[in-house]
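Here's a solo chain for you in structure tokens, the form predicted on its own.
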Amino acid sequence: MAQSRAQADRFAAHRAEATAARLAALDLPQGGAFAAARGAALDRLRAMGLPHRRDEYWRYTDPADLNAAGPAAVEPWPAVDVPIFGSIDRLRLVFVDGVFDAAQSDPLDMAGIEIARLAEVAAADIHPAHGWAAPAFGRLEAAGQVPVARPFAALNTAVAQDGLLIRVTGKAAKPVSLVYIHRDGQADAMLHHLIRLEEGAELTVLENGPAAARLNTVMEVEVADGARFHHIRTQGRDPDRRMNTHVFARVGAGALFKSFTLTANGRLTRNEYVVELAGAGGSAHLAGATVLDGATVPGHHDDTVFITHAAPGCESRQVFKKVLKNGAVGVFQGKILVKQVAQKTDGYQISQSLLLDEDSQFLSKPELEIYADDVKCSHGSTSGAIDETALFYLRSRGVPLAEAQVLLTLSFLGDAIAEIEDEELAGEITRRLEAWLARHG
């Protein structure tokens, strides 16, 4: 017992020291519209401390690079000739090294939607035009700290000085596209986006681009009754990036929340999702397609998901697929919590990996915690190689080996891509995946 207490004291001291060092390297915001929320987040962070590898939800992912006072230098990845989503009619909003760039962005003006910069609203003590934001900022992040601590999300709420505040009152005419550009090799970016969809509203948000040497993002999304929110993002192709993203969502009655992430490469990527189905008949679909090749840079990708069914008649889907080669590591930690009130729940969770060599690893921890008695919940996790029978079938019909492997790999990822409702966006994602697989064949 004395040894366990001494060990716990050492871990607590480690967390406190790491947290103090991390905060000492940052310029903490002072005053402004979000001062109360930032102060509360800072208190949460200091109370829980930055994570340690021995923490249950960090046992598969070493947080050392995220804990460090500063990021390792990274050579900015060159811009591609044809950026993803470039052919999509969209409202383009650009961030360079984590700072909004008005000169490269479209005007913040579109019917049915109000958009403001976090930096501008936060700097004001009173901002009547965006009065909804102050009480909402950090609220979902704070609620998402229970039952699992998420220290980097608290750090973001306390410190992030830029991002977008988006309020949707109708159906947005076109997607809002967040484009991230990386120029400074030691950029350490934090972005906090706050999004609120009023009843019956609809919005699609796109995210893409190498943002920084190290990136920490929080997206808080309130989806009111009958509203529909679609989120599609790509992470890649900068292989040396380190990033930790957080999506917190609250879904109202009859509302829809969908998020899809395509990840290619990356030294360290951890995507966290915390979603509460708070109104009867709400739906939440989370999906991810990951392709990692550790030949040049060791690749580590972690999806950590927590979905709470807190109302009757709700549906959730988790579909995560990973393709791993040359020693890459994939992690999936997914939980469905069904509260007693959430009768008629339909919860589905699948996590699968395709291992293209014997050196790669897939570590999975699926969980169900159910307190209602009239539910339909299932989860599954598998890991394996390319189906040799299917490969032989294609080869026997004249399909070259490399092309056959690409086709079977795309088929494996297809269930995740199918979660994208917009066919044009799904086609764009598929084309990018096919090109990546051809390059890394």
The other form holds:
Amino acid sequence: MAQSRAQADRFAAHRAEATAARLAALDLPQGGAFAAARGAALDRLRAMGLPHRRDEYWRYTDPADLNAAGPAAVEPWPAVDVPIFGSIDRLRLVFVDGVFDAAQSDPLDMAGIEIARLAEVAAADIHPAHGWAAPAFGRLEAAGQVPVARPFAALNTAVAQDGLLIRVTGKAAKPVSLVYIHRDGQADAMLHHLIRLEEGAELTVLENGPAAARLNTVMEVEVADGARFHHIRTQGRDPDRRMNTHVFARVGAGALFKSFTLTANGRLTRNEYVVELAGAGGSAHLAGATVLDGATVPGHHDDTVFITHAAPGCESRQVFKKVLKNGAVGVFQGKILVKQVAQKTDGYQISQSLLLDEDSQFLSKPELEIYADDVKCSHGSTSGAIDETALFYLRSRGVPLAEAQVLLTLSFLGDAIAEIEDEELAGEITRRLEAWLARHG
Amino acid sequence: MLEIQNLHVKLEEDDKVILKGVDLTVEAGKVHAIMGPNGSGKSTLSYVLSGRDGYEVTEGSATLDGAELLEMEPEERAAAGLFLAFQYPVEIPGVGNMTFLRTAVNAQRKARGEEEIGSAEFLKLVREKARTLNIDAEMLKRPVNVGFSGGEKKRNEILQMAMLEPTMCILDETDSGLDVDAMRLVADGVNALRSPDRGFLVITHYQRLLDHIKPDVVHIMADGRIVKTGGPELALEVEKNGYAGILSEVA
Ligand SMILES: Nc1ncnc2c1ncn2[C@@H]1O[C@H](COP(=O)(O)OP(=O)(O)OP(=O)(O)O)[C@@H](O)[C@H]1O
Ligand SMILES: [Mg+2]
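Please supply the corresponding structure for the form predicted in complex with its partner chain (the preceding block corresponds to the form predicted on its own).
Let's see the whole complex now, leading with the same chain.
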């Protein structure tokens, strides 16, 4: 519907007001090494304003809870007996309510990798990380604001005080594991991680835990030529939490960027990926497995992906699977943009939801925008109920109903899990899903 | 062993009556064959016995060793010893054949209060039985029935039967789609399971299968009823003259 000029003006004024109110309630970082980057992010945010339901990419997800001055309180979820990734040899770095906790963390040194805490680097007069991190901080986030605005990411760059700056020059000896503990029911956390893999470097980053009542994370990842980056995260079990995350990546020639997300429940989750394949022959694989049961708390999960093929011969894959029940809502907005230079692009996108009842729904918006002529791009999006014929077949072989449902549901999610290269990690994710499905059967 | 009495079944959705009073008893140790024109209700009978949704039993009963099958869940019927080799085996993408077999074997063991089978023992058993059915390791690794040829699917059904060792086996046109050699393998598989405490109900259109799996009793089903019962010679008669003669005789 066409908006009148007056309406549009009123709307813009309202947006500016809401943005100003939100910023007024925040404790903005002052000075330090990232002052320029933060100032620029603040200007970006003021210019674009916080999102509204009317914005093209917020039609399916209401940003109100993310816009609000503070989060609704959330009772922290009791710790699970067997922590995820517990059996994996990793560098464990702990954040409590969004604040780095050195006492609970492993020492920050490991061969082939430099890790520093954002808060420390920002405050230090002189720090070895200034050289590479100061110009890079917020750079990918800023680039990722075009053509679609991502206000919460700009907000994060401007406001987040904690996070990690990681530079990898070799092959990291073990995964860097970020553990997000939630303790204070009111915690409103923002974390900003900046990661740079130099040529040929390799790193795996793990993330897990609910972190806070409301969490906003930005991860900027530069993957230089020939480097390999793996990211596997699980988004905590607190059904009441709200979070929105952004991963911005720039993938160099022949480099690999892989990210997998397991999300179990959550009142509101919005995960955005903005990935640019910038060098010839690069690969980006994004996958998500979401299980959402709205029985006790309404569940809403949104995956919003933007992949740009800006160089020839690159490959991208998006595999997003959701299992929805009891009124849960799943959203997928995935775009592949193929620039004119990006000949021989291989782009693949699939988003599917398994609806375990009629109350749940899946909203999907796949988009392809292609300016090169020699490309192979495919996308598909489906939603449906569990296959009754397969269910009966299993039961006729003696497999009880609940077990048969778990088996079929896991097999549905299997394509997303298969995107995890490391078998041990894939096994860990599968076991988590099995346990969730058993609890929510 | 299996006792079906006056079984009347209609479709749940549109009230179409398919089975109109089936009476049939399969004794332990015996092989019964059912033949009959297309659409006469043979598959429906096998589905109703194994508990598929979509049918409504309006009258009659079906018991296995005295227990009422029609009141049990499909998985309980399986645990009680019933097995159906499907006319159209189902593909399950994403579930490996091995996982499927092990899950089924262990579920039934559990239901009977037995211990789960160890993975080494299970592997050995599957390999051994698969070999006799000419099912190779690659097929065992693939998702259940996905990309299997028609004949491979049927052999896979018999592999499941061999692993699960049911007491009452229903085979719905297991011979259709099989080449001559596969037919022999399948028949050998079935014959290997023949024992004094196991019953078979073999649904088929062709004498060919019955050459290999010798039936004790042959039934003719037409329009939802068993219209004639006899010895192996009945199948030969069908093979030779079709159903016209038999049906006009009982009409
Ligand atoms: N779900 C269903 N919906 C509609 N009609 C059905 C359904 N199931 C069975 N029927 C009908 O019931 C009748 C019996 O079908 P059934 O499959 O049992 O026959 P059959 O004897 O096994 O035939 P065939 O020899 O061709 O396998 C047919 O007319 C069939 O169309
Ligand atoms: Mg049939």
